[in-house]
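Take a look at this single chain, the form predicted alone, given in structure tokens.
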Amino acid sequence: MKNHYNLITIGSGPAGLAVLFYIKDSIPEQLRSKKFTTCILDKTKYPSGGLINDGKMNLTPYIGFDDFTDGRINLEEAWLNINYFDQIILRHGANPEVTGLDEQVIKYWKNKLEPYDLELIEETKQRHIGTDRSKALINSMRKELEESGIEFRLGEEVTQINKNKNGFELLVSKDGDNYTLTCNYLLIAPGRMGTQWFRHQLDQLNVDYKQLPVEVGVRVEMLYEDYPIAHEIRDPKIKMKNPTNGDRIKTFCTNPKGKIRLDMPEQAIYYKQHKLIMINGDGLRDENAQTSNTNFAILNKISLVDPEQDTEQYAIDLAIKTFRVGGWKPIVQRLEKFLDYRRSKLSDFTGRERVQPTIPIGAITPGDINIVYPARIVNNIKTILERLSKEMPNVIHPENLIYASEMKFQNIRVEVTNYLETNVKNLFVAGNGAGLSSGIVGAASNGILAAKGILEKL
């Protein structure tokens, strides 16, 4: 392997992969003949960010597509980016089936929810890869890139980035060994899991960015039959504004017939000797792997202004409190106990046949979310559940389950040009961790746009 590259990409998620696919497909012949060298670095030993999870792709410029909504590209370019990345996904084995095209179904549910001040976000096409099928798809994508000469350096962690007159110097660690890589152009696309590392690197390089709100919440699990909206709209995104305090709350990442899981170890928060791994959910394509339950997240958006404070640190502090109450594991609680401000015990999970947790009790701890989450957040969660139950009564069935903590660390937004170059020359950023997109397709569009910016400089 080389020590110098023309381009290094840090992060093997959708943004990082899209950069390399676009450069591979679009690089001028004279540069191709000179062997323009590229590699992709990731501290994990397996790619690839959000694609390795459930793999929900919103094929629309109106959800998580900041390149369009922020005016970096127009509607025509947005659709070109969507279709470009979608074709890559399809040729590497994604299910060709799409959902969300039935306007009558969307209108029906919007009308059903509107009387309760719940807003259903309209979706167009959505493609679902499935956690159980994502690795095969990623392996195929990686193979195509490697066959074109792009190197994957996985399990290699960048500990420091220095700017010099010729580009960038990266200090890298792997299996206890430390060495240096250099490059002319650098793209950083760390995703949500790398936000703490990312902020440190930005500060060291004097990159301009601003604080964003953080999303804190829970994950709810119930019988598939009790959440009928997800029978017709696979991943309904429902928003609510609490009239009492003005807070914004939403449902997110619905997994019909899915299961609860812990986040990847690489996403853990470290506190003293403890490794805190958040709750998440999986959606499954294989019918034999599917469960009788459905799960979805409820997230509260939290801003800290006047004076502005570090929202990420606030969320980390809240997670530490939650895990302390759970004996350094996530908390699970029966919904009847949560609504009545009573702690769940191990006995609440024996002799109950209606809703069984899809994650082993040994990985989570029966407890009380009310003790650790602020009353304002608890009130927001209860309010949206109660409103959903007006149309779907079993949303608040006593045996349903609620898990904590679920948090989305995407709380900075890097200042960039239209091609996602920072105030540091030849340093580009992309994806959800940079605060420039939300979701797989939006992150991929970021990657395509950054690739165009890099190609223009060559």
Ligand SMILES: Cc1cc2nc3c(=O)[nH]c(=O)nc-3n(C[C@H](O)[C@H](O)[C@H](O)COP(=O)(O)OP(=O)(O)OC[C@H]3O[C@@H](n4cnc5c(N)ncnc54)[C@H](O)[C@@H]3O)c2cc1C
The other form holds:
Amino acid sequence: MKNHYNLITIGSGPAGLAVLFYIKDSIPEQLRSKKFTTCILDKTKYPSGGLINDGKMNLTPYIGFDDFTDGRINLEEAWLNINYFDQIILRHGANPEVTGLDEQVIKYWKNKLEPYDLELIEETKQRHIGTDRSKALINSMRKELEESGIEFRLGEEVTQINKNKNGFELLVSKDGDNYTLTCNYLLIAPGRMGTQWFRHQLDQLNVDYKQLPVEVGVRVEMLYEDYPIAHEIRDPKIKMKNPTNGDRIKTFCTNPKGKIRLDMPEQAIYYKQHKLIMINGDGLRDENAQTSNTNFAILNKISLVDPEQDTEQYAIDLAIKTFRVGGWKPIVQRLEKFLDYRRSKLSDFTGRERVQPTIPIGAITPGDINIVYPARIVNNIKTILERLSKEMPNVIHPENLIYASEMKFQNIRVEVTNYLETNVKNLFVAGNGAGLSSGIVGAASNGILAAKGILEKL
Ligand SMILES: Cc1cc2nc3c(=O)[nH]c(=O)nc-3n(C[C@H](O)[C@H](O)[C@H](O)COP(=O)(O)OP(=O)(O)OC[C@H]3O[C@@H](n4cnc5c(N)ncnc54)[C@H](O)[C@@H]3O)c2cc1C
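Following the display of the form predicted alone, present the structure of the form predicted in complex with this ligand.
To see the whole picture, the full complex is given below, headed by that same chain.
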């Protein structure tokens, strides 16, 4: 394998993959003839980053799509980027069905929720890959890229980045070996879970960035029949502003007939010898694998300003507390106990027929979220659940389940040009870790823009 490339991309999530697809489509001959050399590097042994998960692709410029909402591109270009990435996903085997197009249904639910100050996001156009289908799709995407001359270097972790006269020098570690790679252009797309490492590199390289709010919350699980909005809108995103404290809370990542899952081990946070793996949810397309439950996240946005403080560290501190209470596992609680400030015990999970957890009880610990999360966050969670229950009463059925912690560690936003170049020449960033997107499609759009920026320089 080489040790010098024209372009190195760190991170094989949707942002990194989109960079390479766009480059492949733009300069196929240079890639084939090795006039332009490029590789994608990932510390995991399997490429894809967060694309391996549920894969609900929000096909809209209004959700998680900062290139448009920040004004880097206009609506027309936003749709071009969405369609470009969607075509890639489709030709690699994604489900052709698109949901969330029925305006009557959206209007119906919007009107139902409005009296309780719950705002349903109207943009719900979505393609769903499904956790059980994503591997085949990713294998096929990888094949296309490799056949065009792009190298995949997997299981290789970049530990340090230095700037040198001609570009960048990367210190890389693989299976205990350490070596150096160099490149003229560097794109870093490390995703959310790479943020601690990423931030350290940005500081070392004197890259400008700002603090962002972090999202801290829980995931709730109930019977599929008890959350009827998701029968008609697969992934409804509902926002609420708490009138008493002004906090912004939202439902996020709904998985009808899905499963609760833990994040991937590579996404864990380390505390001393403990690996803290957050709660998440899976949506499944295969009917045989589907469950009788629905789960969704409830997230609170937390900013720490005046004095400005590290929001990521705040969230990590909360996660450590939660995992300590759970014996270094996530916590699960019956909703009636959560609402009554009482701890759940193992006995709450035997002899109950109605709502069964879709994750083995051994992977989580019955406990009390109230003892960990601040009263303000608990109050926000209770308020949104109570409001949802006005239209869907069983949202607060006593047997429902509530899991902690679910957190979204996106706490910085890198200062970039419209083509995602940082204040360090030839250093580009993209995706969730850079605070420039918050979903698969938004991250992919970042990749397309960064690729254009790099191509312009050749
Ligand atoms: C369980 C789960 C379900 C999700 N479901 C959805 C969904 O349905 N719809 C949706 O839009 N979004 C979903 N997301 C979010 C989505 O995965 C992200 O928005 C998206 O993957 C972000 O893309 P990215 O390219 O910025 O980063 P990522 O996809 O996170 O990729 C970053 C990559 O960088 C690599 N990396 C980091 N640091 C280094 C380093 N030092 N050296 C080498 N490699 C490194 C990581 O290993 C990782 O593979 C989900 C996320 C999770 C965890």
